[in-house]
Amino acid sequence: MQTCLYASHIDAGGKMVDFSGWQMPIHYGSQIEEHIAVRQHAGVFDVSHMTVIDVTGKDATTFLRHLLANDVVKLSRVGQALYSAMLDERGGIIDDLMVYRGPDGYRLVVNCGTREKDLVWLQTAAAGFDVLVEEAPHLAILAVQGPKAMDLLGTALTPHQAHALAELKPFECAFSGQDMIARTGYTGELGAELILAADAACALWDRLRALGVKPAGLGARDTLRLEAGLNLYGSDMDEQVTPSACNLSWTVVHNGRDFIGEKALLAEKEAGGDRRLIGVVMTDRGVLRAGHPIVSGGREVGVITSGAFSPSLQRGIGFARIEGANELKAPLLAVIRGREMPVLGVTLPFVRRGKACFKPLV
């Protein structure tokens, strides 16, 4: 499958890879020069491989409070924005995904490698409700990120959007019709996430290219979530691991209405549960890949999930998902072909506004 931009991203010299069937930019010629872009200056990617969910019906805060980890309740007027993940009955995460209060219900917009499962989730979960669960496929989606991407998007947008964007704070959004311009953004900097028509969203890409901002593409926006702590769903998660060992216990509410997996979950407490999800910096030269162990004290606690080399902090960094609270107290090590590395246990996240921020675990 191809994105409405599919030939923008040829005309600006995209490396086309298949992800999760469609084909997208790696990159436009180097990773390391996009990523830097967006950290310094601003970049735009195509993100309309993501799935757009529209929720509405007379019970579709109901729905969403039965089906969703966090609560929709938060989003107390039109306009507001939260993150969730989505459980299962044993409280493993079928996806994660941003919710927006719109003025008719709401808008979903989940992974695109996940899509087939959610729509039968949401299917199956809604019986019983008065709800309506409506993909939108003909929707596109870019997100602008960086120091100078309001600025830039600002003056790229028509005035009444650019009007409508410099009121908006950090997760809130505001529509007009089918279109929808947020706050929200998976790269740690400043931006917005816009969804809209393939033709607008294709014309303000080109505006934006216009006024040098950076093309960016999948690679580029990996090492960003990275550098800015934020979890990649099938690395980092999936229906084997429950919030609190992948550090999204923040997103989970517990206040009597029993959404899906929250049994699960409460058992897990109840069990002293002890799998934990922590960043890891290397200091020595390498890189961190997924799936490579982690040991201390001569036995294996734990395994990276995600890991690349940081263009921020020059160095290697990663997600390790350890087993043990009290693993932390002995130095850790990751091996890397075969190879015995040491690694840092720190907070997350590495990078914030492009400086290191994070700080030792013990």
Second form
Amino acid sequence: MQTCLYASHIDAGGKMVDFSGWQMPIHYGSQIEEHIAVRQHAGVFDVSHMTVIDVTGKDATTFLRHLLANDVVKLSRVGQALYSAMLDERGGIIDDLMVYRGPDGYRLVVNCGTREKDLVWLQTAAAGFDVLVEEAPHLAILAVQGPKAMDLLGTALTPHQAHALAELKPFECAFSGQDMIARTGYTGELGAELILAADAACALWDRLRALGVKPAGLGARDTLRLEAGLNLYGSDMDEQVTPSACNLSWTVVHNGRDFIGEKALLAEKEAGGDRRLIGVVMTDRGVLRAGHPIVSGGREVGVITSGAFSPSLQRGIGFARIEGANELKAPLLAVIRGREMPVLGVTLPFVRRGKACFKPLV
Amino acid sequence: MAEVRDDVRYLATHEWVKLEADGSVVVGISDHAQDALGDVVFVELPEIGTSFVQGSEMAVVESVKAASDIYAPVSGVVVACNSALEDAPETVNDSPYDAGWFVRLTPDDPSSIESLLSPDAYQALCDDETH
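Form predicted together with the partner chain structure, per the form predicted alone context:
Everything in the complex follows now, all chains and molecules, and the chain you saw is the first one.
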């Protein structure tokens, strides 16, 4: 499948790869230049492969309060957004998603690789609720991110859209029919995500490019989100992982409302959950990759779930899933091609708003 | 279109090998290889004086995409490494056939380079991979 921007990607020199059935740009020549453009200026990503699902009906709020581990009652008015995990009965993560509250209900943006199972899960869970769960067809999604993103969007958007965007604070959104503009993103920078009809998205893409906004591919998107301490579904979390094991406890709200997976999470808490996700940075040259074992005190204590060379920090960084509560007393080592390389356990995120912000774990 | 130099020989694993006047051979990765890897972020080079047999893992190149082994094209001893790649691994992308070289070897048998792929054969291999 191709997004409506396929020809624009080819025109921009995009190196296209298959991503869950979609032909998407991995980079347009240099992933690192794209990464740095987003940290220092502005970049535009086509993320139209992601799945948009609208949830409407009388019971939409009650349904989502039951479905999601975060609580949509936090969205006290139209135009607010929320990040949540969607759990199974065992507390395993089916997907992570964004919820946007619109005038007629809620809009969910879920991952593309999990589209089919998410739709089945939502439809099944919706039984007994007066809700309509509908995949929104034919919409494009652009993410415009970077310190200059808001200014440049202000110039590139129509006056009506620019006015709507200027009113928004982080994690707020504005709807206009099917279209949506939101102050959200996946990079740790200022910026917005826009859901638009195909022709409007292509026109905006062209105006942004004319203003010097750099097209950025899925490769840069991955290193940016890693530096920003944001999980990737399928790498850092899946159905075998609960929120506490992937640094998402902050997204789980226990308030007596009974959501899917809550019993399992409470039982895990009772038993003392002993898996967690931390940041690690290399102190020598090298690159961390998913699957590298982490050893400490002569024992394997965890594994890298996502790793990369950080263009901002100029060293190898990663997320490590650590098993057991007291494993960080001895120095941590990553096993890279059979060699033990020292790494430092650190707080997440690594980078926010263009600056290193991690601290050593104690 | 990636450049295939005609004054070097190649491995199917995308290393190029150049025979120098002094009988040593210089090894790097092809333009096609650096393009496929994407931005190179780290290069691990062997110690000078290390002996390698043909086909064994001699160095590692890591890009934003993946780690890849660099194989010894012929049996021989390492006499020099391009230490400039430690601080500037992106040189492999910018100049794969010149400043981005990896290792210089003294081959045990200088004629062994003749068994490697010719530029035409390597071009055909790249064409197959691209299509």
